[in-house]
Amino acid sequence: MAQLGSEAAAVLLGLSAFPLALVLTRFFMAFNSSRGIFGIDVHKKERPKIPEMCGVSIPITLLALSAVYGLTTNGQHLQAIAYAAVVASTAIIGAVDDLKRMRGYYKPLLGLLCGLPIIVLGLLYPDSVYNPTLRVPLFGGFHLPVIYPLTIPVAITVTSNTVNMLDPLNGVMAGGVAIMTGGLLVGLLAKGAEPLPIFLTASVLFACLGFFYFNRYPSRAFAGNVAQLAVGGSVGAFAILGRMEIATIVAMFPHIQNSFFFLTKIKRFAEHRDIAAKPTRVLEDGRLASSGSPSAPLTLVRTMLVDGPLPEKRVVSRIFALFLFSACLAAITILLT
């Protein structure tokens, strides 16, 4: 790796996530189908059955690559272990939710525990895992030795659950996260950042793209909570370990808006399946329309439908446009930091 240049090696290792996630997703499509693990695509008139939990390929890919990265780099194995622990623990919570249907508030509560590996390793090996100086764009940094570690569990549970909440249509989670990590990666490469954040963003980007190949409209594979929570956890972990907290918040603007307006309307942590007033409905011609119900949450999809009904594919394109815009702002934020 030393001969290649550490940034190029980090990108190449991240790039290997694409074929790995692609092959693993194909495998889980067949495996989960044979086990009867299906979900219903509720935004299609025909309501087809789609293999569920196929996104487990993403956390497996991220774990494998973080192990390779930890073993092949000097002095960064602790960060690789912390990252892998966050991805694995969020994936386990997601898998349990997929199989056992947990109540809405369990996921945020359990998500708090997923940030503990970073804190514990940080306490055991100070200055080797995370840096408690928050770097802010244009204005230097804030040294937060007490507050910063306390916010780590909150950050992990917020990112994992907010990514979990924005996967309503075919390809939105994987495509959206791929776009936002793409923007972050461009910013990092333009700035000449350290190899670790480059590797972490590249691996999430290409793992999501590998899964997106099967998850894009019309979906042949569903991610499941196992992938949504793990991807969100990995986003939170790379923001902390890669010291790009503010840029990641900017990249997640579509997620933040969706979750904020969901929670302010519903006023509790609830699963979409438990909400009586749905934000959207499927018309006879197959297009999606805003429900118009005053008690339905103001989700991002509903916002995209305020001008009138649209085909699902067009709504997804609009959401991707929002991700692209926030990814550009995130890249600029990295350059300003």
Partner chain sequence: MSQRTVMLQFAIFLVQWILMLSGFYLLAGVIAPPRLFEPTLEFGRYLEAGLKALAALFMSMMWLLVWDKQVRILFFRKGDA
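Okay, that's the form predicted in complex with its partner chain, but what's the structure of the form predicted alone?
Chain alone follows, minus partners and molecules.
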């Protein structure tokens, strides 16, 4: 294969994530259904059973394409290995949680370990994996040779778990991440960035879109923690390896907002399934309404219902509008960095 390196080649390789994720998702829908792996769509009055863990197609796609990228580029195989290690480790944690139901605080703690491959490879091969200079829009770079690597495990566990926390309605996780990575990709292309961040962003974008085809309303496939944690881990990894940390934080504003709301109310790491008082309820006409319980957690979805009940599709549209706004700001951030 010819050496990949140009922006166009990086985008084309990332674009191939769409058909691959699409085919894999369809496969896992049938495979998981045959083995009784289902989830309940609690936001539907009929509470239908939906094939669960079908989002494993996303980390598989990202791992396959990162291997191709690492093998077909000069001097970037270490970054591809570091990225793949983060995606694989977060996916494994998510799969274990799907199958064994871990306690709420286990995922954040285990997530800290998922950032270690980037640190270890960075120590073994200085200046070949990540750059400890944090670039801030309008203010230039701040060289942080000690602090920066120490924050990498925190960054990976934060991004993986915040994405994991915002997948309450059909299509929200995959669609929201697709919108935010789309904004980042536009900013990178407009600035003429290096091929690596373009490829990493494009692959996440199109892998999420491939899964979104089956996950959108009304959902025919659920992602599972295996996909949610892996997608979040990939976001944290490409922010570090692609040197777009600040822009990624801006793009993730809806995730950050949701996590902030949840943690300020609950004040601990907890699984939604372990919380008795739910943030929303389904009315007789199928619309979603805010929970009347004062002990129910505050979430982004619940804030969307503060003015009154709404159909699920309307709530999802409002969340996507928020992602679109943050994605536009992220693109501008890249151009100003």
